[in-house]
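One chain comes next, on its own, written out as structure tokens in the form predicted on its own.
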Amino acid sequence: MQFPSPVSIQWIADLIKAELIGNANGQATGINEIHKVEPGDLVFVDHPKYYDKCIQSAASFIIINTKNVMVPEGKALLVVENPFEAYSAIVKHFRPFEPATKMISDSAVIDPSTVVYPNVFVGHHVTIGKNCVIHSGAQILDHCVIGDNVIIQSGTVIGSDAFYYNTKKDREVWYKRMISCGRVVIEDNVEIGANCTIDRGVSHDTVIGKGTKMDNLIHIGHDTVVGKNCLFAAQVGIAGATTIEDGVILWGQVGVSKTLTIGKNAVVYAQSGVPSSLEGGKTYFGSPVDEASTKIKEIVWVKRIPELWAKVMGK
């Protein structure tokens, strides 16, 4: 989530209630999670495993619950006990909760060319484009873009909260969810099946690229980055801050696990799974998954197997 204009590092740390240490002067530009953090960002981290990783980051503010680190030249830690409420006191500053009151809101901004049928609601600050057509029982939840030419079918929700939790095992409620201040941003040309839903990102933007076409009962989640041109097929997942890049095909229920990256024009035959990055161009299938004319080898041989058996065994 990017502020309105920088903010004084002094002025968070107040706010949070931090001891700040290193660069006093600077100017936070927005608050991010650890995969998608920018210079400029706040980060926060509460757990010794990932202290290097987010103080190396390319944030240039951390929150962190410990003065037992080195701080880079130019960087600053704010130090309270708890980084995770302290970001949730950020979020909730700059993205206030605002209730809903009418089915689209007066802060929406929808060209004139759109369709928007009965029974559709759009949320606070979100922005639709030229030529959209927008089914009944879509909903377009706060702060979502969605561009030219776009059509989303019926049932189908864009921006729901990310299925993401702080997890501490020493409370009583073991999981806290992490506000999602992050966007949706549907590009040009876009098509979006019925009952699909696409998470809004954490602190970042969840993309779906321009061209891109999408069945029925599709779940993308949060800070995923899907390119031009992708085809995914009926009941595709795919986790959290994963990449597509243009042209990938997913067949039918293939499920794509987080944080990795698809190449470009990469197939991947229905049923698959996805556990780690794939590289582009290639034909895929199988869970885990294998380039296709290597697993259908293998299947063969697999069925040949009470064949073999028998020859050994001299039956």
Given for the second form:
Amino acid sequence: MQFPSPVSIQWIADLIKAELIGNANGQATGINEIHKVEPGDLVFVDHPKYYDKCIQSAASFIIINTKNVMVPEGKALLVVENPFEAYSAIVKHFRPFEPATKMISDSAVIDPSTVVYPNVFVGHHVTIGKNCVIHSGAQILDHCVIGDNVIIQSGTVIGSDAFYYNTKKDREVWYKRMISCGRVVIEDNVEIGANCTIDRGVSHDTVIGKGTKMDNLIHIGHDTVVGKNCLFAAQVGIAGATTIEDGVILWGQVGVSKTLTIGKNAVVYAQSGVPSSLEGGKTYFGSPVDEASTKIKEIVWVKRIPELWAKVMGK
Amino acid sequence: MQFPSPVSIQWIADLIKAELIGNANGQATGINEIHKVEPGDLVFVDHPKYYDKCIQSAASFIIINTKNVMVPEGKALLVVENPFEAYSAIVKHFRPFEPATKMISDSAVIDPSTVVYPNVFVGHHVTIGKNCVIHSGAQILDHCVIGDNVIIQSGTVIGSDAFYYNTKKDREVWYKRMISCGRVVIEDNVEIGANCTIDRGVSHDTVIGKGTKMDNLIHIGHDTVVGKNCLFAAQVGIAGATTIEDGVILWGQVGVSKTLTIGKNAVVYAQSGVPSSLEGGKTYFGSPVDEASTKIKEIVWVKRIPELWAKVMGK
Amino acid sequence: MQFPSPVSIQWIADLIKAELIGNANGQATGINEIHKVEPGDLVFVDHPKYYDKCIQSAASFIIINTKNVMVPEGKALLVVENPFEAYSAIVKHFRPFEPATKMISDSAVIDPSTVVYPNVFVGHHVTIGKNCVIHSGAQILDHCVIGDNVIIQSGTVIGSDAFYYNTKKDREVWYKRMISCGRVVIEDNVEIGANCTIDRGVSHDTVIGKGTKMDNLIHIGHDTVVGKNCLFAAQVGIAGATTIEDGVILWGQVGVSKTLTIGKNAVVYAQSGVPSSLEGGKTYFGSPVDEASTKIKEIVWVKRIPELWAKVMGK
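Target state, the form predicted in complex with a further copy of the same chain; input state, the form predicted on its own:
What follows is the whole complex; the chain from before opens it.
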């Protein structure tokens, strides 16, 4: 999430009651998660395992629960006991919870050429471009941005909250929600089927690139970036913070794990599972996936085991 | 799609500015996709690879982008530069886009014995029979036909548009939507779970046969025909233009590919993937599926590889 | 389902026109399915294969279609020609079908601290606790119970009917619905993603335990009991009457079959299929699942078959 305008880091430190160490004169421009941080951003870390990664990231300001780390030149630490709660406090300040009271929010900006069916909910600060059709039962939630010539079919949810939790198994409630302050950005000529769910970014944007088409019952996780002219068949699921490059085709029921990249024009056959990054331009199959030609040969090899057995074991 | 009444092929040729070659006196009765054409139908083809298939199909009138083909006796070619756009123009003429303005369309015909919950959307020209229950949040879209004693649970979408595109990778937008002008026809005694999606036919009907029961979060593609007394468990997905014969049982998360047939009384175990037609009366498992008994033996054989290896490799 | 107050078994016998054999002075406290029966309950059985199981179950009163069985001390048989219809008659008496006419039922009890978005349906006799957020397009159906600090995201259906049928293939309609009279009970601090479906119990409760978090497009079957602090990723499906113990993690697209138990703190990797009970504290993978370490070794072994083949076959 970018702040509406740069904010003095001292002001942020006061807000979250942090001890400020390092560059106390900086201006924070936003807050982001570690996969998406840019200079000017705040980030938070509460586990020693990730201290280094966060301090060395592009983020300028690190909310952290230790003083025993080096502060790189020009950066600042904001030391607090509970960085997760500090993150939540900042997000709540800049994105206060505003429950809706109307089906179409007064703050939504919808081009008059766009058709919005009955039974559609449009939240606060939503923008919808020209010549779109938003079918009955779609829910377009706060802050989402929809381009021109976009079709959203019935029952689809744009901007549901990220499935992203702070985990501590010594609490009674192990999982505490990280408040989602990112958006969903849907570019021009995208078409999305019925009863899909596209989660907003935790603190960045989930993006669906120009000309991409999705079938029904598809799930796209938080902060995932989908390229242009992709084609996803029904019941595909993509976890959070993943990158799908341009022209990728995912057939039905494919599952894709988090924080990986599928390269340009890759094709993944139905029901495959993608646990790690895939090179572009190739065709894949299996759970876990392999190149399709390799996987198809394996299926044939398995059928030959009895012949091998007979030869070796003499029966 | 059938036209409201037969239409002179010369009139159609004028509408789409086509050169008419062959039988100029014919009457077109409808327009359909290649898998479903009948005598009297228009069909379109824009790729040389499929010229023959379309010309030799049951269709009487072929919208095509070449003159260099033979016209069979009694048929006609409608030659245009862009058959896909011509198809779209015909569909738009006979099924003009009519955005809804009411939750229950005035043109919907709903038997008074049927219960329609609050928060249900019913589109134009929908018919719903006797003793149905349409639960809250269901969306019954334009032109769909629902028989007697049908239950549709909450959040289910009947009649979403087909996931069916005209593809050209030398355009900026690779995929252009084929306008869906087919219907969904749900026969008597069908019950459909919550948050399912049943796409309308592109130009024919998607049919759910009498007495079939479906669990939640199921996807049925365009133009697919499901027989009588089938049972589909949750999260099953069936692609377009497929035929599921009577009495077929698909367990949870089964995926079925397009334009294939699953024979009468076949049973497919959970999470299986069906890439091609299956004979009826048998039980299947795996992704891709095999007969269940074969697949189960393979699972055991794989577990014996280490023993084989030790014997052969001497370790 | 528990009755509002104990009911004389003679009164029940009269309602369903049953011949009462055995303890005619008992009081029935409820009606339940065989997996969930307790003393005082009615249960029904219509197939000789299950006579013994039902008669020997905890149920006190057995609706049955034979007299040729022994009645255990203190129990009673209610002999009818069609036990399934008798069950339906009892359920209809105590839970008459009350179609809703309002978006929020007058009989729903919602704590004033809870936020209910526009476009939410809340059925009869629903209870919602403190500090919940029910997002737009959610459907909370009759009799469901939601605790405190619960978040239900958009489009999710709580309390859809069970996918549970009486099957007879010599009828024209093979599958007849068992009327669901159970509830969904969602405990405190549970969060449920968008477009999920949680079916009510057939005659008992579906329960989601305290602190459990679910992503989008998840299906939970009837009478399933999920423990505390579980984590289910998107598109997981769990069939009916299954028990998921505390702290279980199911990754994306996992499928779990019916009437089994997954033990405490088990972890099941993405796309796995669980056909039978799993011990707690272990990590699983595959369809069907095995321990993950075993399954991962098998994947490597399959890749070695060509080497074995070459050695044995000499090519």
